[in-house]
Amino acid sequence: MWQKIKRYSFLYTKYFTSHLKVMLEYKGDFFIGMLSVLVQQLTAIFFLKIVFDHIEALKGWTFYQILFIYAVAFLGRAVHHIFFDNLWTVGWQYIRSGTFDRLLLRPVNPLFQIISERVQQDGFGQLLIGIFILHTAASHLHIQWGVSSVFMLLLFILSSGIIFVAINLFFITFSFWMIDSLPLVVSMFQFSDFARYPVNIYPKAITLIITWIIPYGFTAFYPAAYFFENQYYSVLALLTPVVSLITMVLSYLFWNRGVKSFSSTGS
């Protein structure tokens, strides 16, 4: 096992590096998509800014709360896009053309080969938002930070971008029977946006669907309010790291049946 992962990892690291370079040697392509992602959060701040300059709360959550939650899913999200975003290829990239008979031919996990091949520069961009946003809502709402608050803040973000990624390769698995689900993906992650607001505002069958069927709301919401101190959202935010695992667990059960299933299009 250990020689496994050492294997894996060593792999990645080589992946990785090469990506860098690649982005690297394309500066401009590196630095405007960065900047394109930094415009397009920032836009999405300046809107509930405005929002706000005309009401004091909604339905209790102050201005800088919201900001907070914004922050986490960010923060989630950029983990998600920055190692994972090839997934959102498979079906057109891998299945459509034949080139996942490829994968399977090789003595490498073909997930791992499809996650490695791509490393995607945008995501820092929404990694450096996410710092900025979370620090500066973090500071005008007083949150005392020690080794713990910091640590959990640590463990939800990571778990945050785990249910990304499980989400994701849960419904990029439909591929492997629609030959590119990608169109059922890019619905099912229209869901996300409800996670960066207070789940109390929403009816209760969307609240129902982002935190028990597609749990968007552990990804944003629920991991923030634990720094809020309500009791209740604080003791779901603690099964934040357990639902990240399980869901990671089904999709990558349910993406091993899809594999099981392949069939080549013979392209």
Second form
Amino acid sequence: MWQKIKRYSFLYTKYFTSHLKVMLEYKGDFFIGMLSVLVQQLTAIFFLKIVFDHIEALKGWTFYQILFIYAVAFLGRAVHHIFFDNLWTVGWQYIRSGTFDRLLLRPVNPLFQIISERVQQDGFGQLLIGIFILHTAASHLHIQWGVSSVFMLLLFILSSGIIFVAINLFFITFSFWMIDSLPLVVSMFQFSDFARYPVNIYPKAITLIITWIIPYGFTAFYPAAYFFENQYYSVLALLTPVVSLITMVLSYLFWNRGVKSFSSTGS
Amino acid sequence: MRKYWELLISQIKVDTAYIAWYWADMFSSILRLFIMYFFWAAVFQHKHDLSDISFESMITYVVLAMIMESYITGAGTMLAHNIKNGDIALELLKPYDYLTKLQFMDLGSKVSGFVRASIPVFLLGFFFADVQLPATPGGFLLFIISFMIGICIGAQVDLIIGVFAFWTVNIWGLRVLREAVAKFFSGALVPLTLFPDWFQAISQYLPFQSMIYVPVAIYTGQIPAGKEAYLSVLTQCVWLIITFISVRIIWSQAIKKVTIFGG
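Coords for the form predicted together with the partner chain, given the form predicted alone:
Time for the whole complex; same chain goes first.
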């Protein structure tokens, strides 16, 4: 086990440094990419600001509370965006083109290979803006930062990222049967936008879906609500790491099933 | 002219072949409609109007703007793609005007997009989300004209971004940047009248508001029918001419580069 971890981290470092070299080669593109994502997020915040210029609260939630939710969403998304972006391309880049067979021949986990074959530098823009607005929102909300709350925040962000990855992994796995399930992944991803706002603005059915079926609620709203001192949502927030673990395990098992059925038809 | 129509129709056929995307587009648009509706319903919870815009008028605006937004991008992606993989050299040899060809193919995609996303969203919005019909038939007619011009301006701006693929590798970043800027200045998210004055002043000097805000505001009556509406459409025409000429100028510069490489 230990040997395996060592080998995989060695491999990942190798992959990562080669990505870094590419990034440094195309500096201009690196900055365009970062800037573009930055501006993209800023428009979302600016939109919120414009709306809040005309209202005091959104069903009882203040501007800075919603900003805080946005920040958690951005940071969780950034984890997914930087390190796991290649999952989007499994269908057309690996299965349709037949490259996936090549991955199966190598003595390394195919999922690991797919993930490490790309680092999406644009995600760093998201990371930066996420940290910046998290700081702004938190200071206006007078959140007291201690060791435990910072730890919880980091744990929540990591879990949020894992949930994003797990849901994408789950739906892209259908590619093994339908060649490219990207349309499915894209439409399911749309659910993540619901988590950017407090769930009490939605009807029960939608809340139910984004909490228990496609648990995007745990990528932003619930973990953020942990810091708002709201009894009910804080308890749900504590489930975030558990939910991320469960979705990841389920998705990975499903992925393995997909790989298995692929190799039995493929050869 | 005939060959361009054939291209348009073939693109519609290609698009309809991908049935999965058909459902995905419709589904995503409907989810976005949901989010929008509940968000704005929460905004208007204790309010009768937001700087004189009623809830019905607001929801009509945002839904139509969302529909419009999907039409203001397009041909540039294909152009950038062809530049990147070198197909551009072959395309230039063929007996059609390449930029016109791209725009007609793009128009084909838009026609199929109209059926797969716009119509379902509009109907759903109309029956369940308080989306209103235009006040007068005349206003509706002017909206159609303004809508068409808006799409054409969007296509020109998109081509400008696409041509940049000659000089930069990360065309994706450039597109996202443009989309973000356009999203704001075009009024795709909220009516421009809600913005601070300085922002409205800037957007008057940019082509983006002609892409979405003008047609949609004509529809909802925020730009009152009559003199003001005609003037807005006239401004749109001016922007269309400016962007059209800009594309051709940048394009001719870029083409020189290809011929140099080609020897």
